[in-house]
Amino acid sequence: MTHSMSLSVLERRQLSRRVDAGLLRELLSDQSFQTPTMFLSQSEIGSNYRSLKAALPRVHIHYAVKPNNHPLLIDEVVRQGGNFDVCSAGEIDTILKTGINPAGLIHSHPIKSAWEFDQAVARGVEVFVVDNQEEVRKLARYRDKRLKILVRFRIGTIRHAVVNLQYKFGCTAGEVLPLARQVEQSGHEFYGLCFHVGSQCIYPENYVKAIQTSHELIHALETAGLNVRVLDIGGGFPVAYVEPVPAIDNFCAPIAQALDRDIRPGIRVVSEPGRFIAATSVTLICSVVGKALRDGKIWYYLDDGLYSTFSGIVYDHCQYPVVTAKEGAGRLSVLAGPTCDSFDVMYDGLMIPEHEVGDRMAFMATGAYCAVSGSGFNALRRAEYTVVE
């Protein structure tokens, strides 16, 4: 499927549920604001949150801060009644500005430096994740506290998510019980289980399999006298970028059924969505700052690139739909970033109508794993946020 579309095609396809094509047309033609600019929709954040909550009514949402930590997004999650998944002292500090109780946060990083661990405990975080013996040994530092520890496990899957988060983290199912016992022996509380089948996962059967494994582990743990209070099912719910994905209620239906069937009512079920909440809330507007004909292709040099907002192409293995106001026959084109590095090329082989220097292009669903992973390479201006609603 092509990565590009005109505004008229966008209206027909309804790639994002509430795309205001009229507003987008204005943004593409308006020369009064400087680009690159990320337009952030507060209503889209709230709608995404409510859609996921309706699809998984039993699940308590802890928004994963890492894909987008914009204050408006954080505040909207609080307004919707959500909580947070954090991975560092910096993320904790961002969240504590809302006044939320740190004891309700989940620190989901399975590997923490001693300094990061100390900072989180000092700030009042109580719930942590481990997946190996060395991490459990770090608990001995906190003799004056009783922390709540989740053990993260992994499962085998035939098909992987786009970002396979089981590659780096998660113990085997057979290692869970020994780790849980080690936690209890350390003087802290074994609190429950967690898994993460990967980010941008389009296979609900992976969640179902992990839930079934959780059921088996819970039985083994409780038979051994270890109480399971929480099951964290991770995040990874898919977003429509250049390929369609199932509607969230359809995608989550087998997951919700598996939870009701396999996880007893007394266990609190939480999830850590990031991408699904954040991605479609942002539209990036860029300008063409240079143009050249090279080897039969039109090269367009934009004022944003791989080293900034488009960093998700590299780190998140993602492509973002390109929307233009131009109509007409497509020309074989390349979109490159503004830096002096030849690596800085976002799209090669794109078919779009011919553009001129000064024209603008929109990139949809750039709210997750984009701005946060960019850098200041070449000291070029980075995209700034503008709230549109």
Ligand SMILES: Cc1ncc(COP(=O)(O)O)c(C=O)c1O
Second form
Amino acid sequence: MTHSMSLSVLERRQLSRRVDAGLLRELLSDQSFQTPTMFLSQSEIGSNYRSLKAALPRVHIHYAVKPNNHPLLIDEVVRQGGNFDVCSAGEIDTILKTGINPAGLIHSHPIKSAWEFDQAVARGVEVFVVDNQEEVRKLARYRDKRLKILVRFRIGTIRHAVVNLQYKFGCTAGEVLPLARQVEQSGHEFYGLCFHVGSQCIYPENYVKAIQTSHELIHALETAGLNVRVLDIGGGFPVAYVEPVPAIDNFCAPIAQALDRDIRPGIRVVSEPGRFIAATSVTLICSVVGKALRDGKIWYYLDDGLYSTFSGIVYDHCQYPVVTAKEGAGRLSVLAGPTCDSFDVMYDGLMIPEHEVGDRMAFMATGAYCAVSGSGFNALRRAEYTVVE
Ligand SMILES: Cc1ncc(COP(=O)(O)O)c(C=O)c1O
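Following the display of the form predicted on its own, present the structure of the form predicted together with the named molecule.
Below is the whole assembly, all chains and molecules, this chain first.
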């Protein structure tokens, strides 16, 4: 597992679509800006969007706002012709600032408080997700509307995504038909099916299996007189952090084939990617604010940690590649955060050249599920965004 690399290695590997090594060199040596800072690349957002769209030409993209709700991401998705997946009134308000029609949004949260549900309906959202009877019962509140309801199901898979979203949500395939009937009986429209194979899913076969199940469910639903207008294949598309992942066109090829084979053209296929659009658009630059030698390891204390931008290590089970400007032999090192808590340690056992207080380090692909899940613990300064390109 490669956690760290020097700038010269980065340059040789020509990872420059994701990272402009020249720019990174400047950022690591430039002491004129305050750290921690998240550099957000507009061109990277557009490029990620276009490569996913090219890999799945039939699929309409609804960017899932949860991994990163920065206005630049939202604006760039609009510019690329995309729409959105939202899960709260707060996210809806962020999106509606762009002037987008709320009727086109997908509210993807299968369990909504009555307050959240009311707020979304009041703002004009029409497409919602359910996965159980109690949630369908909530629809009775909206007698004067005809909301469009997707039923989310789960499939059994041998290998799970890094973040298993089928643990908490999704009915069984056998529960879909009764739920769809219950939706229609409540006076709302059964609109179609959705699934989410889990986030950072490196197994395209999991999507293929879910698409095959969708095919069978669509047949059963239509035989029972229930129209299926939409299939939502969720998000989950993987990003290269410290481990390589397949190129997105290779990864999506079997998914695109399964859609062509199993889902008739009249059904609108949508997807809710979050991580794939957002992750590589951000590079975090931190400074070493303290240094100590403890038990044969060099401990570096950085100005960002697990309670802030690195919260993705905890909640998203992620490790971000470290890039250093220093050359030389690696020394056994620990990178810790700035809070008083001993839990606040990001990397233990990292081999990096020796650094001094004031030196900077870069952390790649920190644009998804990082800043959004951080807290203000210890009231320390949190990383701010700077937009590049
Ligand atoms: C319902 C739903 N849709 C989309 C996403 C985005 O998934 P990803 O970031 O893996 O693409 C998530 C992530 O939690 C989700 O829960």
